[in-house]
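Quick heads-up: it's one chain on its own, the form predicted on its own, in structure tokens.
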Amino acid sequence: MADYDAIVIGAGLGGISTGALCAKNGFKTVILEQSDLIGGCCSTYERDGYKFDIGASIVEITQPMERVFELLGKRREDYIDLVPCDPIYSFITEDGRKFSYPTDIDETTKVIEQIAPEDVEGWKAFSDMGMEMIEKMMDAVMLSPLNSIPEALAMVAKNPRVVKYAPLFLRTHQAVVRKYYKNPVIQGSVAFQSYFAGAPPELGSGIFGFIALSEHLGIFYPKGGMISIPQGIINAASDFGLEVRTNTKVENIIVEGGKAVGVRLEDGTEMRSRFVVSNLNAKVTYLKLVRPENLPKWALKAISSYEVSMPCPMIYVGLDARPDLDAHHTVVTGSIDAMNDVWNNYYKKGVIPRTAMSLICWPTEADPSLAPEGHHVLNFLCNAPAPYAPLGDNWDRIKDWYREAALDELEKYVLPDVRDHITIMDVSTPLDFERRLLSPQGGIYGLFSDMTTLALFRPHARSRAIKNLYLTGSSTHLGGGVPTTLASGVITSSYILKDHG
């Protein structure tokens, strides 16, 4: 007899997400997190009275959390208060140059028009299009299952205009970026983001150029920290008897008969299910979990082939005094030939690059109170994407030299005096995420996201290698982030209820 209806591994976004859903619609359901903390890479740690995000720094196209609460029968606001974040980012150029781009999209126009009078005309077009796009696109991409090509016919007999817009999941984000700007500024303002998925402007794929125009429609911090999501979503399903335990580790997934019937953990029990869904890694999901001799050749061939994402050391700093910044997001960037070149000549030959190219997140700016009194919190990324096993060294024996190097690039392109109000410093490295989210090499996207990882080329949702088995989270169409992986909870639920319900 099943102990529960669904147990559900992770308690990342889509796992929670998925198994809240499952909860609502009357599925005995208990979430198994081997971490002491929920949320995954959508999580916040205190220290010291600081309280920092471990990951996710930001909310941008809020419809998919919004669905979820809508499908929970609950009111997003009374679980989760989103504060507005404007100006989105404040740029500096690696000469110096700094400027902002606000929500507005007139007033964007204005920022675009002293820096390049020659890309207005670009800017408006790209705006105009990208706006219709999004509008007609996001829920019929992102919330609808795209896991074969009847699902993807469907969606699009659904949705007709979809097709004016598929040539842009077949172009490159630099590609799309270049179509509308001449300006390399410009261009680099709009073409970071493509790391936002895990791949450098000359690879990821045209549709994530639209990024930085989806953060006009608004980008949000949850009061409380980035854990305050996941927290507000268990909460919202408490009513419905969601169960969550930390600290309990998955060692297998129990296979009989080609079905997924339950889990044994670490310690040796067994829990018994009528089905399983799996928030991790999805290779770890079959390799590991369900383990090789149970697949079929041709799913040990296909999951095999998948690359895992770019890792990404995170560095966090608590202040004593206010910093000069002026955005919750303050970036670094160069050209994108400088992107492209530390994709191809840095991390992927396993150099850790010297590079301005840095990422600088500033909580406390929306919400005080994460920090002591009259201090702040800083969450930033820099000399990245950093390779998972540096060649020639280990990240264990060159953290502190990092934290250093970090440091420099900080104190000469944003913050001069930085080091003289440090009061608590921490370094999460690639290995450190391996390690604390048992991530595989400490990749932050799940899997590797390029125009051939896409949609139903990505594992699907419903698994076709072993039944009453179910994959969520950042492996699933569309990927990594927190709308992304929430948009996951929705669509894997649904086949859960098409088969169970």
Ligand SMILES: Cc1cc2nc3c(=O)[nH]c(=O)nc-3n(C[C@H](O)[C@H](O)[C@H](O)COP(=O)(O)OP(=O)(O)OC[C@H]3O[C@@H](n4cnc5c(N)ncnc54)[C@H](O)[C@@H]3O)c2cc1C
Contents of the next structure:
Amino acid sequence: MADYDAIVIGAGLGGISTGALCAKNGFKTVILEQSDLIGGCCSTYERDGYKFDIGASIVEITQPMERVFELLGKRREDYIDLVPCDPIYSFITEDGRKFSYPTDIDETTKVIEQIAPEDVEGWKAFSDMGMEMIEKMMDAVMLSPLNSIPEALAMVAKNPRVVKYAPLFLRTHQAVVRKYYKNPVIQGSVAFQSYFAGAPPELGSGIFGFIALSEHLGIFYPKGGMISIPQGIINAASDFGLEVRTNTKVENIIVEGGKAVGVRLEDGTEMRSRFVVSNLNAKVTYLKLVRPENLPKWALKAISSYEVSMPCPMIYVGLDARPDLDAHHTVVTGSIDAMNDVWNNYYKKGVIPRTAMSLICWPTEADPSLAPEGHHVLNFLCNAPAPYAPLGDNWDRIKDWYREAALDELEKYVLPDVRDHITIMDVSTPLDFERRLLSPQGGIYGLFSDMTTLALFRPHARSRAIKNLYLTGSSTHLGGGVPTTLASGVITSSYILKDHG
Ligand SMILES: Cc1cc2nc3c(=O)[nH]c(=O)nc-3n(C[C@H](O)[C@H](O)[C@H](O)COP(=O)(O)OP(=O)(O)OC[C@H]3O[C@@H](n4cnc5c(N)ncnc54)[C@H](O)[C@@H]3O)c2cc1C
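After the form predicted on its own, can we look at the form predicted in complex with the named molecule?
To see the whole picture, the full complex is given below, headed by that same chain.
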């Protein structure tokens, strides 16, 4: 007799949205999370009165979140208070030039006109075509199951206009950017987002070239910190009996006769269920939890061939004064070539890059309650992506060096007197991140995503190797991101409903 219908391993956004929708569909559901916090990469911890977001710092493309609430039969605004952040970014170039992109498309045209009049036409063509594409592709690509060729064909039959945009999946991010823009500063301002999908502009899919445009639909910060998103979904699903247990690590998925029938916890307890959902990195799911001896040869070969995503050190800072910033996100940019160089000549060679490229997030601009009165919070990353095992060294030994190097960059390009105002500071190296979320090699987006590992080519939401096992989150279709992992919850729960409803 099963203890639950659904056991969900991991309380990241994919696990929580899948679990909430399972509970709504009448399945007795429990989510098991090894950490003391819910939310995984989209979470917020508190120290000395300051609240710091562990990873994600913003939500763009809110449709998947709205869809989760719609399917739960609840109003998102009753559970998550989203504050619009405008401008989208404030940019600083290596040579000290500053400019901002507002949300409004026409206002952005004026900014581009001042920096690069030659790119106004390209921007207009890009935004006209891109906005139409985003509208048409949203449901079709983001919220449709795409695990197999028949499913892809069914999606195209239902949305024939997506064929027009299919070549974008086959072009690179930088090819799309260079098609529309000539000026290196403008190119850099819409190319660095390839790293939001975990790849440099020369490897990222052209479809991610439109992240920069989707931001003009609005970017939002949830009041209370990023943890308010997973917490809001859990609260909305509590009426349906959703159970969430933190500090509960799953050691194995129990497989009997090729079927997932439950889990074994770290303390040896066994819990039985009709089906199991894993929100973990797919390599961990199959190689550690299911274990190779339970996998067919083809599945073992396939899962072993994936690379884990890049790691990214983060710094969290409390300040006793308002920082001299003018946007939720400040980005220090470089050229497309510099972005590729960081990947090829530093990250891939195991060297920590010394680069101006950095992203500074200022959450207390949107929600002052995240810090004591008059104080502020910054989360920032620079010298990234950085290797998991820097040449000849270990992150625990170089943590202090890294912190000072990162502060030097911050002072040089963004906040000259920041050291005078720091009241509290934490550094999360790739090793710390791995320990916190059990994410292999500190990878921040599950598996690496390039043009060859999207859609059908990513591990499937409904496992083909193990019956009654489902995957959700950043290792599945569309990869890492708040909207994409929420969308994975919609997709994975739709398979479950079809199979077990
Ligand atoms: C530094 C950083 C910045 C980011 N910035 C943004 C951003 O601004 N905007 C955006 O859209 N996206 C951003 N992202 C990406 C986004 O946050 C993630 O892709 C998304 O939150 C991942 O969700 P997930 O469902 O894959 O689960 P994860 O967040 O990976 O959660 C998996 C959960 O499983 C738990 N777990 C692991 N092993 C076990 C086990 N054995 N037993 C039980 N539980 C286990 C972990 O503790 C974790 O809570 C960022 C990510 C990072 C790391």
